[in-house]
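Below, in structure tokens: the form predicted alone, a single chain.
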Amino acid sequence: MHDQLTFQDPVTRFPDISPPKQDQPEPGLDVELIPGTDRGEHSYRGTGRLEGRRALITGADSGIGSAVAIAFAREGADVALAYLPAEEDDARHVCEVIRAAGGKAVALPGDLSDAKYCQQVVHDAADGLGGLDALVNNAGRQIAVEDIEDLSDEQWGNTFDTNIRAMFRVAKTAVGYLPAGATIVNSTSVQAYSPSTHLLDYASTKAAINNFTKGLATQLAPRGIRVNAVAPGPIWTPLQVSDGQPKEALPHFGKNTPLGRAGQPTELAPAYVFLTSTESSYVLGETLNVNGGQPSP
């Protein structure tokens, strides 16, 4: 397989996938999901980017966030995992990887819609990784809901709880730890710019975290702390099919963009290892748009 350093056609560098109809609870795993996807196991090469740093990535055991921990240990990091529980086998897969690329893997299960854990993860990341100097908020939280009538409180409430709340509680503990030169990249969406009519409170979340991500940059710039942020287009992750899209619609996922087809969560890792390292010095409450070519701002 062609690493993310090969020249390659961005149309056919992966498949166009049709997913069948599939169900599974939340939050998901990786390991069931079908096609599987290419989370730079085998595909992303390192060039000692991130050599040294130690990160807390949020999510970190399957989808874009598993992405981004690989990526980040190919390129030198360590790297302290944030995940549910229910998620333990994912998570024990890419800590595997992690260390396989030599770098320490810390994983620190827990609800991020707790404050106490918010709190404490970024602790217990800091003592393990002997400090921290990156943070990437990436867990998130997805459920499709077709009529307004039927979106109930609870569910907003949750939603707002894990995507934006929780992002504000974690790096509100970890401004503590981080030096200048350290960085925080938030995981938002093309939600944020085109809401789907079925993703009511989860693009609204995704609109407060580009507006949370900007204002946080310009507060910590002084401290030489660096904030920016991702917002990924349709990312085959299982996130779609833990009730994250409409069942009839898997089949037809990601075949709206130009590029004709649904990207894959290793094509997201280039982004996040670019705002982490020093090679983006100059960046700050920037919103950098992986999305296959669909118009935003």
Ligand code: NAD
Given for the second form:
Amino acid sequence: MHDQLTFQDPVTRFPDISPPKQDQPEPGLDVELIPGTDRGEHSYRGTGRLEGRRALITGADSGIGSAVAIAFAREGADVALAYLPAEEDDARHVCEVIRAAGGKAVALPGDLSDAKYCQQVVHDAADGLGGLDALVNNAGRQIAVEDIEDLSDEQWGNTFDTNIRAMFRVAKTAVGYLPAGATIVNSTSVQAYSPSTHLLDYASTKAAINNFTKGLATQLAPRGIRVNAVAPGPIWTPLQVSDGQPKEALPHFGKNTPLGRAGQPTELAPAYVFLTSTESSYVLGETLNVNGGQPSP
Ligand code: NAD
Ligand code: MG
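Follow the form predicted alone with the form predicted in complex with this ligand, if you could.
Next comes the full complex, and the chain you just saw is listed first.
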């Protein structure tokens, strides 16, 4: 298989998939996703861009977070992985790939809607890695609801707790550890600008994440801590089959992008590597769109 540095046509680099209708309870698992995804196990080639870095990545068991964890390890970083206890099978696989790359993998299962875990996971990551100089706030939940009258107060609260409130809590604790030169990268979404009608709560959290990223970047700049965001478009991950999309939408997932296909998780990894590596030292408060060509602000 070609690595990410080989000259390739982006239209055909990955197949144009038409996922069958399928359902998984929340959170979904990569091991049960049809078709499977590319998280870079066989294709991501490191070039020493994160040598010696110590990173906490939330939602690192699957999808985009797992591709970022694998890429960070191949670039020379040690990684602490936060994920839900139900995702142990996915997390074990990613830990194995990290260790095979020569990196340290620290597994820290827990629920980010719990304020105590948001703090504890940071302390445990710093303990396990001997310090912390990179944070990737990537965990998120997405549950499609077609009509505002069916969108419960409870769901609205849960989505905000997981997607943006936990991001604030984790970042707040992490800042106590992060030295000058450290970075925070937050996962937002194209939904921040182009909200789907069935994702009112989710899309609102993603707009909040963009704003939080710019504000925090400005605040932490004098301390030498850089904060940025990555905004993925339609990426084939377990999020989409655990009620993230209406079932009838799955076979068409990602086909409306200019590239005409859904993205694979490993296509996101270089954006997170760039924003974490010192090569982006003059990039702050930026949202890097990785969305198959959908015009974005
Ligand atoms: P994913 O399901 O593989 O990853 C999401 C992860 O979030 C889960 O693996 C889980 O570990 C974590 N998570 C969810 N609720 C949690 C909780 N209460 N406590 C702890 N962890 C929790 O799906 P993904 O698509 O890779 O999502 C990663 C990020 O990318 C999310 O923030 C998502 O909003 C964002 N994103 C995804 C897409 C896409 O098309 N897949 C598009 C734009 C943005
Ligand atoms: Mg998962």
